[in-house]
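We begin with a single chain expressed as structure tokens, specifically the form predicted alone.
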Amino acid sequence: MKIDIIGSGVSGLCCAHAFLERACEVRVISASDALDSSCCSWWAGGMLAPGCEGESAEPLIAALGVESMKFWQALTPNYTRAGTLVLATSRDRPLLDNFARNTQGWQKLASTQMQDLEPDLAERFNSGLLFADEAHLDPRQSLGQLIEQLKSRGVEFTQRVIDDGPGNEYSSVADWIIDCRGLGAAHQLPDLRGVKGEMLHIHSTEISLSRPVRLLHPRIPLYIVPRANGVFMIGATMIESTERSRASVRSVLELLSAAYALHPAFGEAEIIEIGVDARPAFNDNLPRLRRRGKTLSVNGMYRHGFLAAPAMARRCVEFALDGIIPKEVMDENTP
């Protein structure tokens, strides 16, 4: 069976892998000839944190996340299962208590345990919540590895801008067209909206972290994810906007201020890059699989792309090849 996949972000690549595993002939069509900053997945945090996301997301996200973590663990060498540490300043301690009430799977840490886990933070934070089963990865490395694996197994990658506006439907000899363009498919999905996220990459040799840290904050719940060679990713805002290129001064200041509150050494860090993109989301912030003729749209990942994409790809394949309707992510009246 021939499959055309439009979009080479995390959703498109996971779908390509899933169809390839079922012995399909797969072609990936993308506006860019390489993974780069034009792709929303380029700016992802790479946190695989179903427990933490349970504080604000529906239980479906945790279920998809547990399934997807197995995919990433098998795929990428930079998958790191070190857990997630959730902290709050003494002023914001009620936020930590509320986070604990609304989540499961955490262990409450005392000061001695903090010293063992993250010694650079123990002086400023004498308690926290550890979600020990969670993991993280470097999105750019992981997607690069996935692309190379797909190419080595015969997947064709084609650079092409798809213009499928009114009266110009995309046509293909493929048996199925899998649309994974995110906001690029908004003209086909009128209830899709954009949620702007701003993030930073910084460099510091004065602090070391072994796992992602979430610092609870009344306006922006900061997360900071360690990368290799003293690089840290700091994110991220959630602004109702489709603007994808310009970060606001207020957002950058708040992200940097929150990082400084986590540890003063971040005040001396070097800013490597400031990233902006708009995440695709439906009204309930849950992903959807939708059919239009022989086109299947996999969209609405919101901020859960790496956490949900592999599981959504499996459901997409099972619908296309086996006729199994995944009712939890697909409209009931799907033809």
Second form
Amino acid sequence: MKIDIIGSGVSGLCCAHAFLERACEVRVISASDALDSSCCSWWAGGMLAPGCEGESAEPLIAALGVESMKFWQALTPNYTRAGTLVLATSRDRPLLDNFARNTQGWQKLASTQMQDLEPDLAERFNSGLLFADEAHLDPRQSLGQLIEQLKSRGVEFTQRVIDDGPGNEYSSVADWIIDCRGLGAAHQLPDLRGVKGEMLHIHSTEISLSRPVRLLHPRIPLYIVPRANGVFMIGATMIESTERSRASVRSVLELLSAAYALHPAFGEAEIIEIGVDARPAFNDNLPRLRRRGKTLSVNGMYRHGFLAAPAMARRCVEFALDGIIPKEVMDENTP
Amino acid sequence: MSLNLYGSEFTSRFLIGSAQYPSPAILLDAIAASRAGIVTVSLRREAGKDGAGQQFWSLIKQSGARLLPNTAGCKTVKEAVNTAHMARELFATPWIKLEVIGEDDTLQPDVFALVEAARILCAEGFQVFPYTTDDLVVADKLLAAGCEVLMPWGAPIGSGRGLNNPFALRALRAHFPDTALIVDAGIGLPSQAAAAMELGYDAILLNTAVAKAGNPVAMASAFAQAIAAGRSAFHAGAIAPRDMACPSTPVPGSPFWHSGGGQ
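Can you swap the form predicted alone for the form predicted in complex with the partner chain?
Full complex below, order starting with the chain above.
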């Protein structure tokens, strides 16, 4: 069976992998010929944190997340299962209680445990919540590995921009067209919106972290994800806007102040990169599978690209090849 | 009697904020459950270029509620005035909730800048809803600047502490019996909203207590009931508290007069 996949973000690549596993002939068409900043997966945090996300996400996300984590664990050597640490400064302590009340799968840490887990933070934070089952990965490395694997197994990558303009509808002899363009498909999916996010990469040798840390704050919730070689990813703002460029001074200032509040050593860190993009999301912030003819669109990953994409890809393949309708994510099935 | 704000009538006395909800879908459900006639929206960050936040705002408009744009996050007169101009253009409304923050820890208003910004905006034809403290003198200056509505805080924004100073809020109500007074900020529980309404306040504006609740939709409904209850109680005329017990059953003529208590 011939499958065309449009889009090479985390969603497109996971779909390509899933169809390949079922012995389909897969082609990936994307706007860029390399893995780069043109897709918002490039800017992802790479936290696989179904428990923490449960604070504001529907239970479906946790279910998809647990399933997806197995995929990443098998695929990428940089998958690290070290849990997530959730902290609050003493003045924001009530937020930690709120967070605990609205989530599951955590354990409360005493100061001796903090010392064992994150010695650099123990002096400043004597309590927190540990979500021990959670993991993280490096998104760019993982996507790179996925592309390499797909190419070595014969998947063809074609560069072409498909912009949905009138008269420019994509047509193909493929049996299924899998549309994974994210906000690039906004013309076809008018209920898709953008949620702008800004992030930074910084470098410091003065502090080390073994796991993602979330610092709760009433207005500026922050996470820091450790990457290899002293690099940290700091993210991310959530602004109701389709704007995909223009990181604002205020956002960067807030993110960096929060990092500084986590540990003053971040004050001396080097800023490597400031990134900005918009996440594709539907109104309930849940992903969707939609069929229109032989086009299947997989979209609306919101801030859960890495957490949801492998599980969504499996549903997409099972629908296309086995006719199994995934009721929990499919809201249109027009033959 | 309905709530009158700058000549517009509203049956609900609940104004709800639109930030921090788990999703827009839950926001819309919460607005419906709150039965609020007015929804505040911030535009400082969402505005972006070329109306990049339009999509979110049109979504809120679907609720049917009237939008009250705010100047949240502004710290100077100029910033607040510019944001108000942007809001008038984007939302085609003279309404503006004026916030000029003077202190980062408490997010309390810079009342001097607030009065100045209010004066400028009222003169330009804006209908200003100033977020202020419970200070009587500041309230008086805001009215002199042209405001017809005042929005004193209950407690610092997002703190959920309720009415920090009921005495000052009562004094404000007594001094300005004919001005629309809305308690804005600091409300955490429906009982606190009811307490403000029992003091005779005209309406309640809140956001965090609903958006960050475990179940925002259920909490919106709880607040709607509390606000309505508080208003009814205010009109019904409360009894004065007293120290000694006072039997609710009329004692003279009671057939159990001689039988002692509890028999």
